[in-house]
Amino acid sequence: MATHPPRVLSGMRSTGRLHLGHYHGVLKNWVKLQHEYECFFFAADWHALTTHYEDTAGIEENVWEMVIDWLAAGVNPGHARLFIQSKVPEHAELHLLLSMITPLGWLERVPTYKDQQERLKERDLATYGFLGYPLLQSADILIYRASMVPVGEDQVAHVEITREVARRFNHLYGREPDFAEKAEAAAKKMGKKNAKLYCELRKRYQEQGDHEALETARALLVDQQNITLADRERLFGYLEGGGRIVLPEPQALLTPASKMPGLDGQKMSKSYNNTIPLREDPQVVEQKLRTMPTDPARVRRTDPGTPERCPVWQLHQVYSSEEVRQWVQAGCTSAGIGCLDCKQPVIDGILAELAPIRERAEEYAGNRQLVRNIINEGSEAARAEARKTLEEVRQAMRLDYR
């Protein structure tokens, strides 16, 4: 059996439709990377649930209709897998399991911890579900092996606990009790050659601490395609000196923050109320596009202006060609065009990238079985890999019982 290629896990949590920021945030990443990694998108209901327990009325309408937003900006289930957290009962147990080893202190220490009850003041969140849900995600994670996961920069301490829980999960059940003989007889199974570099670049690194001789290995590795997923992962572990590597270790694939923002020129997100929704009204988008604040010093038409003042001028920094941005610098500053003549090109822009993502948006809210069955789908797939890995893990913890 080879290996698979490389994985890559996101998810979003449940809160509904959609706006540019996540289009121009994630959606538009997603639709990149589902082209050149298998991909495993879901929605995180049970996130949901980590701040706001206490009320759930929403969370299933909000899920379908953020899993319709995704495929009408173009998330494709012919090239990812699409599901819904709690779908995949896995996600739940490895999140137990793993709860075994992690120390208190891991948790307490992730950065977003101690930030959210400092901006979440209002809401009792000293529950397990909340100090644990960086657990979670690494559950969410782990479960289907993921070689990356997209994030900012204020994500990847999630992901440095998730590879440093794998770590511990691996130290403490990856030794078989013959492990040695079996990572020798899988070596064998690359053929001659092949097993003799592979012995020759783990003894380099082992008793000279050679990393490029550990960097080749893996490479040697990674391209055998006549030894199965376990032995691949014996072969891992045996080459640091380790034992099998139930659990790989994720990386974090840094994605560039959004450029999109909000009408006020702050970070476009609905709690501060300055979103453009990807399935709004055309005649409401550009209502608020023609309302949208502008350079304070611009009082009277005759005042000339400062574009890198003025919120409009980061969108034409997303949705305006260099000769259109040297037309807005020119006319602002010289008081030759006014704040709407300014606002066109933009509302121009919106209103295209939009449009084809409503008209695909109103073919899947008009046909809602049709999305269910794809979440059927995405989540049954989604189930027999984590499947696989949980009895992996269950293997190594002892606990697959005969």
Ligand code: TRP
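Computed from a predicted model, the values in this text were never measured in an experiment. Positions refer to the first chain, counted from 1. In this text, rigid core is short for the largest set of C-alphas that superpose within 1.5 Å between two forms. Compared with the form predicted together with ligand TRP:
The Cα position of A186 differs by 2 Å or more between these two forms after fitting on the rigid core.
Taking the rigid core as fixed, one finds a CA shift for D124 smaller than 2 Å between these two forms. In the core-superposed comparison between these two forms, the C-alpha atom of V75 has shifted by less than 2 angstroms.
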Given for the second form:
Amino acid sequence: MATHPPRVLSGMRSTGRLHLGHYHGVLKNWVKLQHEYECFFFAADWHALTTHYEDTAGIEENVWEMVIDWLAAGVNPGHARLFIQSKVPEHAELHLLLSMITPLGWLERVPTYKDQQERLKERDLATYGFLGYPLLQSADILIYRASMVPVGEDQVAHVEITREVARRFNHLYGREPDFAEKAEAAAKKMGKKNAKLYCELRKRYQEQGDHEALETARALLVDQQNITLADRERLFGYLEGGGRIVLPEPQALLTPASKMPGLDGQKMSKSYNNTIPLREDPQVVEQKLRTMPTDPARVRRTDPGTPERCPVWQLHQVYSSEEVRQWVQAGCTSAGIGCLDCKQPVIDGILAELAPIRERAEEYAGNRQLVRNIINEGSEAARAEARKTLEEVRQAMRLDYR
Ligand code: TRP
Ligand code: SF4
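Please show me the structure of the same protein in the form predicted together with ligand TRP, now that we have looked at it in the form predicted alone.
Now the full complex is given, and it begins with the chain already shown.
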């Protein structure tokens, strides 16, 4: 197979305007990755549809608002391809083909399936599309043959099922006819007993992902004295799928959990109502920070406090120097400073961080045509790559009628 430079792919469900949690948790990482790898980043509008199919009126606007915030945060179309999932319909064809080989149990066992149904009780998520959420994500990843997928902890299971689906696909369709024959013949040369053992171990690894079986089989091969080197290599290759790898298995690139707390000390999230949107008016940002809760023990200005019990302290971890943090520790525990004094460096830090982002967002928001052009170009480039993969997939599955 042709060697690609390492390729990174990631997507974000289109949920509208983004907040500081997205910035520290995802976007800063994308901005860094875009300089190190070939990056594809997309708005997962079909994934948004899996939970919001009843009201689709807001989907388009949510996509544009989100993309504007990506651009404002420094995700650069000169370095990364930015696109919209539904503008690359190849994702849907691959999703369909993969659905043929994906056991229902794999999807039912993905933890997010039941969790989300529990969490979003008011929606009816007993749909075909929602069950297929992780498989659509697999198609998103595999269609670009991405080697790395930056995601948070909650998405690791989706990358894992992607690896399993890829392995199964390669197992079913990646073998070249005479490669398999040669490998089978080589196995026989180990003698009846060893050949049988080899086949069993191989099956256990390929169908159940049993890594112990893989190790045992490898050891078995190492021990063989009377087979040729070529045969040994065939048997090693055959063990792990062998033959052609049409869809390479991706790795999750775990994004360290965002240290960005919300205004109440919990994780920043729209559903907790504790966010600072990237495009929030500076006066509102300041107001939100001035009124955010502090250590409840500091009822009066003269009451000493404990920074570890205060959400403002968590913000100092993100925005303040060691020196300022020492000033906070000393001033808080001795009631030497008031909470508003303490908040000021955080307010300054956040306003300084947001100012250039807001400015760029305003430019893009005022020039939607530019944003559309960026997305159209990105989608075309993505599509060209997706088509190549799909061609190989069709060929491997014998669906390339000529
Ligand atoms: N499921 C992801 C999320 O909720 C979004 C997503 C869709 C994605 N397709 C993807 C992420 C492919 C990485 C790769 O955040
Ligand atoms: Fe929190 Fe600072 Fe007030 Fe202490 S002084 S309670 S750390 S805001």
